[in-house]
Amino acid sequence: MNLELNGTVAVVVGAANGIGRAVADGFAAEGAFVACVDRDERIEEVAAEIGDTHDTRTAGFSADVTDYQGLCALPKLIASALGPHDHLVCTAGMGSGKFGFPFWNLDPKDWEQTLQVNLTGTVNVAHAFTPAMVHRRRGGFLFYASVAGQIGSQTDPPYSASKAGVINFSQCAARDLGPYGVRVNCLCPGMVKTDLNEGVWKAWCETEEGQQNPQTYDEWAEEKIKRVVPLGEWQEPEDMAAMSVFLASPRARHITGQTINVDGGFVMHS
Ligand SMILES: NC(=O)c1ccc[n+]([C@@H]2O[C@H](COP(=O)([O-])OP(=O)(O)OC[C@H]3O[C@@H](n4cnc5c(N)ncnc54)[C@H](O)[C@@H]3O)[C@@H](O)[C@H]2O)c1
């Protein structure tokens, strides 16, 4: 299927690692020019590697999603390097590193940074990039949330609540931007083996209950996947990338305001 993304400009925020890197790679494989944004200092190196692999134009930009002024400078910088952007995928995110069960195991202060990065960070990105999209009356946003944001997951309450906020904000933005021809969707991965997933889940192993469990973290995680995911497998970053590039493409031109789970059937809605 030709996704007609050749020569378009995609921005991927959180592109240095994990899912974001696979998404940047996915756009480059489709012949898109890719602006890779991350707070990780290796971002320029990662962008160059992706460009070399797929023989397309890429550029790396260092930015933190909590720095709104820094983000506001990006659309112009990206336009100078690669041309005005068409698509933006924001995958930047973090877990609190704390374990819930019950939520009062945490202190209210444990919520601050997670909300700041996951929710306010997404809003900052939207504010910084919307004017250029409204001006061009094209393109779209894809924000990364999580299945945890749909089920009141107890594992990491600040993380779950921040992702519920991202889902709700995506719907709000889709309504506001629809009349300008700009689509906004939200992708919820289920369980992908990345640093973030391990950080959230490993917090469990450090609890007293976890310490008493004779299984290693890997054994416990493997068993959990088989038990709770109908398809019984981890998802791969490339599974998220495939959906992300499809949603950016004209093939998805009537899809907006949707929360799309790529989770092996973990969460099902009627
Ligand atoms: N891995 C999973 O199982 C899973 C499940 C559900 C949702 N998600 C979501 O998918 C997205 C990607 O997760 P991942 O597993 O690839 O994580 P990851 O930790 O592997 O990668 C996250 C990337 O975001 C960047 N980042 C973090 N904070 C940032 C900030 N303040 N400013 C700029 N960049 C920042 C990091 O440097 C990193 O490159 C996240 O939003 C996460 O919540 C992941």
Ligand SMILES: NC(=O)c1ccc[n+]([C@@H]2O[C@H](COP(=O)([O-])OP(=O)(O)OC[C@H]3O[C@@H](n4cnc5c(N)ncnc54)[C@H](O)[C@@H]3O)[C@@H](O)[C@H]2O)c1
Second form
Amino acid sequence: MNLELNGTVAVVVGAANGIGRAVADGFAAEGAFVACVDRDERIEEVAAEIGDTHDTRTAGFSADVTDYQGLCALPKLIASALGPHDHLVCTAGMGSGKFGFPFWNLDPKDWEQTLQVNLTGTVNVAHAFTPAMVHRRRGGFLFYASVAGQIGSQTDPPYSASKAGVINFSQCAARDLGPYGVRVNCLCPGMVKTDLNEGVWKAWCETEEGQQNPQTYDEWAEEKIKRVVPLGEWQEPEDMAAMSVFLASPRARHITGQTINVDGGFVMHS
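Same protein, different state: after the form predicted in complex with this ligand, show the form predicted alone.
Shown next is a single chain and nothing more.
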């Protein structure tokens, strides 16, 4: 399928590894020019690898979603290197690193960094990149949330609440930016084998249950997948990338304000 993204400019925030790396690869495979943004010091190297693999133009930029002023400098830097951006996908996120059931086992301070990165970081990205899109009256955002933001996952309340905020903010932004021809959607992964998901297992291992009934990461995940995922399989970063690239394409030109689950059926709304 030709998604008509050849020569467009995609910005991927959180592109150094995991889902973000897969999304950057996905855009590059379609012939897009890709600006890879991450706080990881390897980001320029990652961008070069992606460009070489897919024979397209790429550039790496070091930035942290909690640094609003640093983000504000990026649109001009990206435009100078690759051209004005058409698409932005923000995959940056983190968990609290603690097992939050019941929630009062956590301290309110355990919430601060997770909210700062996941919710305020997404808002920072939106504020930094929106003016250029409004000026050109085109483009689209895709913000990554999680199925945990829809079901109130008890394993990590700070993470769940922050991602619920991302879903709501995406809807607000879609309404505001629609008149300017800019689309905004939200993608919710389910069970994906990432460092973040492994961090949930590590936090569980420290609980009383985890110490009394120890399981390897694969054992823990397999049991959870059988219990909550109707299709019974892990989702892969490439599955997220496929949807991300499609949503940026003209074939999705009437899709905005939507929360789309790529979760093997984990979350179903009747």
